[in-house]
Structures are given as structure tokens and as C-alpha cells.
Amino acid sequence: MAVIILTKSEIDKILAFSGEFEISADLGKSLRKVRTEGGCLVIGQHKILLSIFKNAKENTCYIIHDGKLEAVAFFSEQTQLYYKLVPTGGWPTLKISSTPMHRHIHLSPKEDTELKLRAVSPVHGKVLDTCCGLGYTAIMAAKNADDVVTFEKDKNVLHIAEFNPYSEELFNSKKIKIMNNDVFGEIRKFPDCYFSRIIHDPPTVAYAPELYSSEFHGELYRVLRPGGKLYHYCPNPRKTKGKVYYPKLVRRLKGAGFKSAQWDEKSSGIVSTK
């Protein structure tokens, strides 16, 4: 049976309805007909006990494994971090120890990704996606790029992505090359002027300070082609207190050689040109 992934809203339908009805078993990508009979949910040739659905919680994605309802979430002893796929009503986000990897309150993760790519449009040629996450940037970039290289050093993140219906193209697209390595060190292996576009969407400064460093900005400049564009996400957690972080990044990027570095409020990032 293909992976079934459910949220509480779909589970509530399963518990409330009887007979034949439709649910989404892939976070809204499609609908499929199911039915209830004899205390079971029937999906195709498979029967699942309705009793397993009774304790489902909000803000959680679930799969059915060995007849049990399991959250797409786990704690890693290796990293000491907790990973969770969180529904948003559209494309889900990933939370790592309660920190979301996408903006998702005032706009969806899809819209968030679209804004970042639009900031460096047209996307073409070879594209570097420095921090893969659930793969949304790489997937969208691959629609127009010749090829996309995307880095994700945390294998736990890629494992979560395997359950996400909206991450399927990350693993299936022939244009996308996934590197399970740390981009901070691996970027040095690329030749000068290799990429036409770079999307640098790192975690917060607390998680990855090296990806906000002048040293890394210098490498981003080196591997970008003349005339190429860089998008650099900039978290702004202190905005409401009158303190902003992006001016510091603008100075660093210009210090690395970029001839322009403009703050783009809509995408919450800096757009630079070589």
C-alpha cells in the first residue's frame, strides 16, 4: 500500500462519516474514495481499524505503519534534536526542536518559496540550493534551471522529506542532485563562476552561524557567475524591538565583492548581483 499521510482534519472525517466518502491521504494533493464498514476504514483492498484514529492531535502529520497511527516525528540521539513534519493546509513545514524551517503563519511554505525564487528571476542555468530542507526550493528551481545542486547535511531532514508528498520531485527529478554533506566545506570543491543562481536559505544564525560568515559569503561570490544573482534569506527575529539583522549582512556581502545587495522585505532576504 502506498504511504498514507493524514492530518487530524481528515481523521475527523473518517470518524464522523459512514459508508463511502472522500478524503485526502496525501496532504491535499488529491482525493480518494474510502469507506467504513465493520469498525474499519477500507482503502482499496486494505482494512484499517478505526480505533487507531481516536487519539490524533492537531498540528501533526500521521502515517499508518503496521496497523498503527504514527506521527511523522522523532527525536535523534545523534543530533539531540526533535524533527516533525507539520501540516499547514497546503505544503507542510518542517520543525526542528520547535523552530519552523519556513514562514507559514501569514503565508504558506509554497508562497514563501515562490517569493525567494521570484527575487532572483529568471532562474536558469546551474543553480545552487545551499540548504535543502524539504526540497521546495530545489523542486521549484528545477522547473526552469538546467540542473540544481542541493545540500542537506542532516540525514534526518531528508528522512522526514521522504514522507512528504510535496517533496516527491526532490527524489525523482533528474535535474536535482542531492548532496548529503555540509555546504560550508563542500562549496570549496566547485570551480569559480560555476552557478548562474544561488538560493541561500539557511537555518537561523543560532543553528548555523558559519553560513552567515564573511568566509562563506566569499565562497558564494567565487562560485557565482558574473551577472549571476544570489538570494540570501535573512531572519529578522528582533524587528519588533527596533533591531534588524539585514544591514550587517548587506555590509558583509558587499565586502565579499557583490556589487549590489538589496533588502527584499516580501521574501525576507537580500538579493545580490555579481
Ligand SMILES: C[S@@+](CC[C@H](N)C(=O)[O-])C[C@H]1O[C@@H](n2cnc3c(N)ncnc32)[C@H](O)[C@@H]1O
Contents of the next structure:
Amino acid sequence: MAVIILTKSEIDKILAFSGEFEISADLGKSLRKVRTEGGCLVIGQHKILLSIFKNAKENTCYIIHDGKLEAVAFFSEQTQLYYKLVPTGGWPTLKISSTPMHRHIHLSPKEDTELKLRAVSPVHGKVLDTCCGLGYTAIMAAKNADDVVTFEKDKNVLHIAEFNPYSEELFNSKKIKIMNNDVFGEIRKFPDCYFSRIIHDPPTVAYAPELYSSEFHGELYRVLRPGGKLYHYCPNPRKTKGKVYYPKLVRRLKGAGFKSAQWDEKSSGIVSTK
Ligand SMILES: C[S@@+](CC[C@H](N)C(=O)[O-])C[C@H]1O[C@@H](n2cnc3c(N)ncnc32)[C@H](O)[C@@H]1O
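And the form predicted together with the ligand, for comparison with the form predicted on its own?
Below: every chain and molecule of the assembly, starting with the one above.
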């Protein structure tokens, strides 16, 4: 059986209902029958004390570990970062030290991913997904691509993804190759004109300045085949309070050789063609 993963809304049902009822133990992907019996919740082969469900918090995904409720969240001494899988009602997002890795307030992470992929449709051939995260862009790209190479430099992120029911295909799809490595250095190993599409969805500039550098843009250009398309996420701080960043990025991408580079407001990114 896949990991049991619960949020406050499902835990509230567990505490409120008795007898047989349905809950989602996979963040809304499916419903399953459970029952209460002698102060326990019976779910599949598992019998879990109901008392462990008290004090569950909002905005947290929980697993059951050693008979205890445990948040899918941890601090890494190595990176000095805090990782947390955060429920959104559908596909969860990942927060790294409070910064979400997907847009999730005005639209869902699923819609966020769809818009990115749509911006470079049709997605086909060999695809490079520079920043794997929870694997949503890789999974969606793999639906129509021949194959997808996805890079994630942080093993903690891949560890969190293992708990996420919506990341399952990342690990199961024969079309997806996960590289637990830094794309900045590794991209040099690909031949010229190798990819038909590139999805570049880096964290913020402050967190990964090298992924917004001219040097990296030059590599993105080199490994893209003529006629290929690049999607480059660009934070749009105008919506909050910072400066508008995308005109600078458009200039840089053109400077790297891209024929066109156009800001796409909907996906918050720049679509470039070679
Ligand atoms: C915005 S998230 C990507 C979200 C992803 N597209 C998805 O579908 O879930 C950015 C990810 O890039 C990773 N990252 C940052 N720098 C990287 C690098 N140099 N090489 C590979 N991955 C990197 C971060 O650890 C983070 O998980």
C-alpha cells in the first residue's frame, strides 16, 4: 500500500465520525473506506490509535510513523534549509524555508504547471527539465515527450517528493530520468542541439543566481535544437512590491542568441525560440 498521507480536513473527519466512512489518504487522489473500532482507526491492514490525531495543524501533510503522526517536514543540517510539503486542496506545493516552489494562492500548482507546459506546446521529442522539485513539470512533459531528463540538486527535495502521491510518476515513468545533480555544471555534458524543449523553472534569483546568469543562458541556447522552445520562469514581483524583472531577462535571453523572447504573463515566464 502507498504511504498514508493525511491533512487536517481528513483528520477532522476521523475524529468526528464513527463506524465506517470514507476519507482520502492520498491528498484527494482517491477515497478509501476506513472504520473506527475500539479507540482505533482501521485503514487497510493498519490499526491506528485515534488519540494520535489530536492536535493536528492546518497547512501540514502528515504520515503515520512508528504509530505517531509525523509532519512531512524537516530541517537539514547540511543545507540549513527547512523543507515542508504543504497541502493546497489538490497537488501540494513544497516550501523550502517558507518559499513556495509553485504558485498556489491565485491558482493551483496543477494549473501553474499546465500554463508553463502550454507556453511551449506542443511538447515533443527530448525535453530538459532543469529544476525537478516535486516533478510536476517533468511528469506533465512526459505525457507527450519521447523522454525527459530532470535535474534536482537537492536530495532533500527528492526525499519529500517520495511522500507526495502526485509525484509518483516521477519515480515510475520509464520516460523520466532523474539526475540528482547540479544542472549548472551538468548541462555542459549534453551535445549541441540535443533538446526539443527546455523547461527552466528555477527558484528565486536570490536562491539560485547562477540559473539566471548569461553563462547558463548560453548553455540553454547551445543544447536547444534550432526551432526548439525554452520556457524560462521569471518571478513577477510587480504583483507584490519589487521591481519588474522580466525585461532584463528578455534582453539577456536575446543576448544569448534566442531569436525571440516573449514575456507570458499567464505562466509568469519567458518563451524563447532558437
Ligand atoms: C521552483 S522549484 C521547481 C518546481 C518544479 N518545476 C515542479 O514541477 O515541482 C526549483 C527546484 O530547483 C532546485 N534547484 C535549485 N538549484 C538547482 C540546480 N543548480 N540544479 C538542479 N536543481 C536545482 C531546487 O532544489 C528546487 O527543488
